[in-house]
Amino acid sequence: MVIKPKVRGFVCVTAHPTGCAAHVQEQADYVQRKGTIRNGPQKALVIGASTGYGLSSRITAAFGSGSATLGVFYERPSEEDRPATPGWYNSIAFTRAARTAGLYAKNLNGDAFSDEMKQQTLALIKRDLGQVDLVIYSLASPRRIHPRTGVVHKSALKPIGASYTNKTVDTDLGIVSDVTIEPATAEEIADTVAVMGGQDWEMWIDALLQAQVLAPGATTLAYSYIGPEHTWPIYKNGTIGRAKTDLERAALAIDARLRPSAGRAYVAINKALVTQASSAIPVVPLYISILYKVMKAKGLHEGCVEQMQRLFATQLYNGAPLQLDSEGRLRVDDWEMRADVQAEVARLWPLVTTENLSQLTDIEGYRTEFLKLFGFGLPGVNYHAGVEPHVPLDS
């Protein structure tokens, strides 16, 4: 099958297995070039391990410190007439690369919110690893079936309290326009917190503790974002921001539970990047396109794997006391939030139109990074050649 990108809205409905493998290898090569992360994790559980920050965390743990990794995710295999999801191909590529390097790598594909998946994970850790010393919680899902109540919660990306109007961009067509988003209802706010907040992270840690498979001194991380005032109504002060506030609540609660065994729990605030999740949020793609332009000009641009390698090597495992912000969070968005960077973004924001989009923003960089998420546009890959889309996952 010759696989070409088919973009619909903010998602690409096809993925290229060879391209996804090249993207994973590109990240692994970067981590290895940066050198060994001394005192890094040795046995890592990554919940949400197939794309974005979760995948890059797994790559960093494995190829930066030689960690055994167990990945949990929910991805769709190929079907008769269409390829698998990119996360499926990413996980196959990672597993092959890790095992070629002599590293343990296994996967569990299913609903990470469910009690059944938690029990499968605990059993596999007990059988193969004994205990884990790093737990990354990086789920990005639009819905959650609560394992105890059976209620289906669906997240909503909306402002709270009042409607919100601002610029956005159709990244496929390159059209800049205003978008108005109506405020969330109380039910939508609660549902978003249920899906994207910290309750499931707590459930995972409780299950690991009760099964005695969390090593003394273990670290657990969840990822979040704050961003500039341009995005606050739809992000920091919106439904997703309310969920991230709950994530921070959970971090404090988990940290208290781990402290007797010298463990630690943190939320890491990361940079705005092109991910499958961020592409779905109105206004944010335009902000990212401007941000990329500014940060690349200043030599400050990072992708997912550069962020995770820096987080692991210079903060989590560098042997020095952690540098936390006033809310107790790790900050890897420090370069994005530099005063000079944000001042330039603020200057450009009101000037951007459909006509000057390519001059004032890095829309092409955005599109390139977006397609790479699905395995397209990687150097050295022959996209005119047929490939086998039906690749089994060793899980």
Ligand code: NAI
Contents of the next structure:
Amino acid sequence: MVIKPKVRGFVCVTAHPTGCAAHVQEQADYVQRKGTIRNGPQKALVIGASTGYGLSSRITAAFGSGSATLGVFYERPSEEDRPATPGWYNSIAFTRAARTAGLYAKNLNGDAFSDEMKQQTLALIKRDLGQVDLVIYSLASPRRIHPRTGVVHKSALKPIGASYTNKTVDTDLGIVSDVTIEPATAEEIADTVAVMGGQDWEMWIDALLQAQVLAPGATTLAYSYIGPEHTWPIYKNGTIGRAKTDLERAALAIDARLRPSAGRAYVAINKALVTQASSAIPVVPLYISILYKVMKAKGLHEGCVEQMQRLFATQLYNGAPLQLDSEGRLRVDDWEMRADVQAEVARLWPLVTTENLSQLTDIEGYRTEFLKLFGFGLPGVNYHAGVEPHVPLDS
Ligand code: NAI
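Would you mind generating the form predicted in complex with the ligand now that we have the form predicted alone?
Shown next: the complete complex, the earlier chain at its head.
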């Protein structure tokens, strides 16, 4: 099958297996070039391991410090005339590359919110690894079936209290327009917290602790975002921000539970980047397009793997006392939030129109990164050639 990108709004409904493999290899090569992360993780469980920050965390653990990795994710295999999701192909490529390097890599594909998936994970850790010393929690999901109540919670990306109007961009068509988003209802706020908040992370850690598969001194991390004030109504102060506040609550609760065994739990605040999750948030893609322009001009641009490699190598595992912010969080959004970067973003923001989008923003860079998420536009891949879309995942 010859596979071409088919973009529908903020998703691409096709993915290229060879391109996804090249994307994974690009990240593995980067981590290897940066050198060994001394005292890095040895046995890592990555929940949300197939794309975005979770995939880059997995690649960093494996190729930075030779860690065994167990990846949990929810991806769709290929169907008769339809390629699989990119996370499916990424995970196949990662597993191959890790095993070629002599590293343990196994996968569990299914709903991480369910008790069944947690039980399967515990059994696999017990059988193969004994214990894990790192647990990354990097889920981004539009919904969660609560394992106790059976209720289906759907997350909403909305402001709270008042409607919010700002500029946004249709990244596919390149049209800049105003968007108004009505405030969330109390139910939508609670649902978003149920999906993207910290309860499931706590359930994972409780299950791991109870099964005694967390190594003494284990680290667990979840990821969050803050960003600049003009995105606060839709992010930090919106429904997703409420969920992230709950994630920080959970970090403290988990940290207290891990302390007796010298473990630790943190929220890391990461940079805004093009991923399948962030492209769905109104206004954010325009912000990212301007941010990329500014950060590239200043030589400060990073992608997911650069962020995760820096987090592991210079903060988490560098042996020095951790540099936490006043709220006890790790920060790798420091370059994004630099005063000179944000001043330039704020200067450009009101000037951007459909007509000058290509000059004032890095919309091209955004599109290139977006297509790369689906395995398109990677150097060295022949996109005219037919490729086998039906590839089994060893899970
Ligand atoms: P992503 O969409 O690239 O990855 C989400 C992962 O979760 C995938 O591996 C997917 O398979 C998995 N997943 C989703 N639902 C699942 C389920 N029910 N069961 C098992 N696996 C499931 O997302 P991204 O952007 O990497 O986000 C990860 C975390 O990083 C999120 O907490 C997000 O808020 C945070 N973050 C993202 C930023 C960004 O700009 N993209 C910035 C800062 C933080």
